[in-house]
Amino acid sequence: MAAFSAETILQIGQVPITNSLLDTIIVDALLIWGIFSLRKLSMVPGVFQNIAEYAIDGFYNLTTNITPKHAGKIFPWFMSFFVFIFLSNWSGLIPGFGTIGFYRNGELVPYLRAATSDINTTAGLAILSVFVTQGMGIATVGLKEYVSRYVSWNPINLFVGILEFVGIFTSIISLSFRLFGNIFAGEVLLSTISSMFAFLLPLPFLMLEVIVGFVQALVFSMLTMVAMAIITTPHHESSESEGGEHK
């Protein structure tokens, strides 16, 4: 049974190195390798370049369909969140993750576990998402327009603004716990099924977690992208677009 919190593998001074942190380092190394590999594009692309170009083109078109004006700003964040979370989710499905380790106090401590099955990782991603979104809003529409979203002389607009301001902090909770809950639950499910049935029966659950890993990465990055699209659109532009739709 997977532990709720990430387990410490070793201690460097006062810094604990957990099994989820080791997975984060591995995923980061893969991302860095992928970035440097894509800098050397070939006229006759291989399998990796074909997949990367197809994914980048598809996700960029998705971004431009939602926010054509600010796609250049939003897309790098959208794609970065998706790729990191996607690789982290799927890394936990590799044989050996969560099962190979050492025993401490009679319990197995795995050397590696999916980074996104650690609430610290998902909370960090959620905090980064929210603060970058707010910073992008201020930089794009200006401080005055940004503040006007939350402060108004109109009592109704003020009440809505307060709700939106509170929503900034509640979105951190929802983003982090949604991702953590789905990945951690899948990890527990797979470890439980695998301990009971070693062959064939875990395969359908493994395929389910493959889909869940992709979907959860897409949900987190899409919510971030939509929030960025909203915060970078001034109130008068959104009102005009709504009025045009009603007409």
The other form holds:
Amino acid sequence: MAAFSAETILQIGQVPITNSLLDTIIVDALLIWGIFSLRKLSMVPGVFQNIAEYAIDGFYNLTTNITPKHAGKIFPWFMSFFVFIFLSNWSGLIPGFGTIGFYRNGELVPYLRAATSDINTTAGLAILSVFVTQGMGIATVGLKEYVSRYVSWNPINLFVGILEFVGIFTSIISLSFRLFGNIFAGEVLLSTISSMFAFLLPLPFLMLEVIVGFVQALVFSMLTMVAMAIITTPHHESSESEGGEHK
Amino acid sequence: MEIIKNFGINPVLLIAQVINFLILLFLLKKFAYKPVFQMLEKRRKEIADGLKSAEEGKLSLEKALEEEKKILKKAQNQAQQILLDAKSQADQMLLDAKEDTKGQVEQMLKDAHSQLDKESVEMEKRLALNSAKLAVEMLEKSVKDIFSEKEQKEAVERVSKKLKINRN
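Hand over the structure of the form predicted together with its partner chain; the form predicted alone is what we had up.
Let's see the whole complex now, leading with the same chain.
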């Protein structure tokens, strides 16, 4: 049974090298390899370039559909969140992740574990997402307009503003725990099913996890993108579109 | 704070993940999104240009085809005209030749006629002369017994004179 927290494999000074951190490095390597193979773009795209172009163009169009004005600013966050979370979600499904390891105090410590099944990763991403969203709001609509979103002389608007303010912090929790919960639960589910009967039986669940990995990456990045779109739209322009941040 | 520990939140790891993601974001933005967007834009432009030039090519081809058709029609017309001209010319020539021959034949006929006339006149003349001679001879023979020699001579001479025959 997988542990809640990521297991430390090595301890280098203050920094514990956990199995999820190793997976983060693997995902990083994969992405950097992808970037590297994109360095020579050709007019006639190859398979990889085609996929990259398709994905980037598709995500950019999605961003422009939601916020045409600030798409250029929001898109890199949206796309990067998606790609990183997506790859780390699916990396956890590779055979050997969570199963190959060593025994410590009679318990299996796997060498690798999906980066997003570690709360540190998801919380880090969620905090980053929320803070960047707020910062982008201030930078785009101005401090006065930004503050007026939360503070108002009108009691109803003040109440709404307080809710919005609380919403900032709840969205950190919801973003991080949604992702962590889904991926971690998937790992637990798969290891439980595998321990019951290791052949064929886990297959449907594995397929489910494939879908979940994709959907959760999309959910996290889409929520970030929508939150950014909302906060970069001034009050008078956004017609009652606030608060649509949570699902 | 027990719950945080249970979940395994470690500020160092958390910050490490944030920094890791920021680096990734920077790399992706600079080396993946930007070049891909540039390439997409470039290709869009190229395709638009290609389509435009294809359209232009199509138009000029159409124009050329139309021109060709026009020229062909003109050539056909010209050919027809030439043919018609040639035909009429040939007809004219034929007609001329016919006329010419007709004239020639007529001339020949006329010549033949006149020749014939001339000959027949001559013949008549000769016939008249012969018949006159015959008459004179008949006279000579018939008057031989009736008249004397002198009278005979006179008579014959008179008749000959009348008949304009030069005796001997």
